[in-house]
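Form predicted on its own, single chain, as structure tokens, below.
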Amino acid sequence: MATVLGCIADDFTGATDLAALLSRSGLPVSLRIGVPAEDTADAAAFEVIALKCRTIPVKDALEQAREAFRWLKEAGATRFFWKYCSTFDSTNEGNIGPVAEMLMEELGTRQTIYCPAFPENGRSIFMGHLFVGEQLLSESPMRDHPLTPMRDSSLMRLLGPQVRGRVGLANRLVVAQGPAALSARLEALASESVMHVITDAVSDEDLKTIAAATADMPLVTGGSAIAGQLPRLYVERGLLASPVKTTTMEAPKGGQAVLSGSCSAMTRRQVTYYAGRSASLRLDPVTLAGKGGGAAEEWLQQRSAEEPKLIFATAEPEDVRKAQETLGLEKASQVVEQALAELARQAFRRGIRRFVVAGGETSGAITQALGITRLAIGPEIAPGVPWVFAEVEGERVALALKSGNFGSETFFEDAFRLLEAV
């Protein structure tokens, strides 16, 4: 099957969230870690290329982008989808401006929309003001994040700084008035050489709205719920076939763990969740770099395969920043990534099959050192964060990676609940 929209993600637990929402669609969805080796013989309908590129230098972002557009266009793709997060996690430097405007070049497009929002998951863009439920963007646990802190609120602002061309803005009046005034100002902003356009949405129906005027761009780009709305579309324009039953997905068997990375305001109320009802083990970085996990690789071989484990590396907001004061950001970073990498491969020797991980950084981390290329979908926990089995060492694993605001307080619980019921 050739493949009609190319997807790449700037993280894995982004690429999972958005291969979750294409996959509503009954519709077929392939996510590869990374840009494939191989061919592009078993192309899905809707390909998924998962780079670990939020926070690498521009220049590699770029490299990495570019490797992914090449392969899904050669695997038919004629539409593509650029995917970051829902809180436009990003820099003055890069990296979403960027790899956009080489997209666009690659394409010889005028003109991509950005999108972020995913009401679902209570974010919203009006004014071209990205809010967090009802908080605006900087004044949400976000402006903390310890890699890529969100001080402004300002898409527009944000971006700006990012790209070369001209940003405008399609507000929230114009969104109401339906597709085809969405489009009249889409291309009067076109008139004016804006090529990067904010576009407002609150709510589902402001998605679809955005969904049908610019379905037929070669580059949409933003968060997972946008592009949810783009497999009705092609259906309806008979690009894609309507959908057929899928098979059912049945679970590995063998033991749990989860291994937390993420510092969001939401993976602190997980943890403090779980942590009463598993054994649990916290990871400092400062530890960590001047001793090693060797002691962490010990108590988890301690615990049997089949009990309630959790790893976790995550702090409050000052701890974090005590760590990065004192190793620097990136090498902090750096060792907790390290580390869990490695209690991951170790829990698989030991049989553990099921794992949950939180944070975009440490799913990259795992699923590269699981040696994972691609993944098959599976039902979803939450908005936008599914269940993803693969192949390890010719055993089937199961994994539900997750960004680190997503889920309820009781999510890691969920995810085995739900998990036993597949």
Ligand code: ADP
Contents of the next structure:
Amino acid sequence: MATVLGCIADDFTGATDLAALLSRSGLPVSLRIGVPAEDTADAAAFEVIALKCRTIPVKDALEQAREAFRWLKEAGATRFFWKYCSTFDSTNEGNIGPVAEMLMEELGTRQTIYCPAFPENGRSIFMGHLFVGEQLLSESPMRDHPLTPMRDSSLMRLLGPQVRGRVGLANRLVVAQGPAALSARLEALASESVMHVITDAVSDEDLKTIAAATADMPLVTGGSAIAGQLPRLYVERGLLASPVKTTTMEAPKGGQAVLSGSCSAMTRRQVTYYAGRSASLRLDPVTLAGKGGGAAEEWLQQRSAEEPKLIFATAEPEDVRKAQETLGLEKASQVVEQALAELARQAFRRGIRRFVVAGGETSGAITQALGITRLAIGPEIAPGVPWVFAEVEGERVALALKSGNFGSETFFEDAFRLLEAV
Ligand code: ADP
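Let's compare: the form predicted on its own is above, so bring in the form predicted together with adenosine-5'-diphosphate (ADP).
Once more the chain from above appears, this time first in line as the rest of the complex follows.
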């Protein structure tokens, strides 16, 4: 089947989030890790390529995204989606703007939109400002993120330094008037050479309006929620046939583990909750840098595959800062990611087949370490977090790749419980 929508995600949990929301339509969604080595023969209607390019140098991000774009184009895609986090995770040197501009250039298009809103998860945009629940982004726990601390909430100001073209806003007052008013606003902005349009959205109704006005744009950018509106529109517009009934997938059997490298506020609550209900081990970046991960590996060896277990580097902002001061930001992240990736490999060898992983970058490191290249999308545990199934060395494994602030306090437990029911 030719691909209708080709999607590129800037991290792995973002890709599973996007795939989950597209999958709600019942239409075929395929998720690939990194630029596929295989040809496009079995491409699905919705193809998602997961990159790990959120915090890498711009030049490398552009190269990876360009290769992903070419593969998707080869698969038949005529519309493209550039997925980043619903909290716009990036820095001034970040890659959201540059990748969007590169894709616009490849597609020869003059305008795209930026809509990271995800109302179901409390992410909304009003007058160009991003909110997490009732807080401005810059006043939310995202201000203390280890890699991309978000200290401003204005998407116009955040995007501005990342792009060459002009940035503008289609605000809620316009969006509330419906697709025709929004289209007119986009045209007016285009006539002023505004290439990059932030679109306000505070509800799913707003997302429906935005999707209706932009579904024919060659490139749309944003969070998973706006993309989730597209399959229905494609069916309505005759680009795709209605979904046929999908078969349910069987969950793989085998032991379980939670691996957490996320320091986000929600993950910290989830770790505290689950640590009281499982064997748990805390990793310290400074110790890892000095002595390696041997002690943690030994700890894992002493656990049975089946018993609930949690290994986490998750720490309070104060401790993250201390580790970063001692080791440097990159090194602190890197030792944690490497240690968790090695532990995931060892866990697999010990018969663990059900992994819950917390953290976008962490999920990237672990999925790569397990050599996973393609994922099938299973049931959604919480909005935007599905179980995904993959093959590792000929064995099926289930993974829940959770972005930092997603899920409720009981997420880890909920995830395993849901898998029992599959
Ligand atoms: P999230 O989805 O919450 O953003 P990520 O995994 O994307 O989580 O990012 C968290 C980053 O913080 C990772 O690179 C991880 O290695 C790093 N990290 C985890 N624990 C610590 C710690 N205790 N000190 C410093 N950095 C840490």
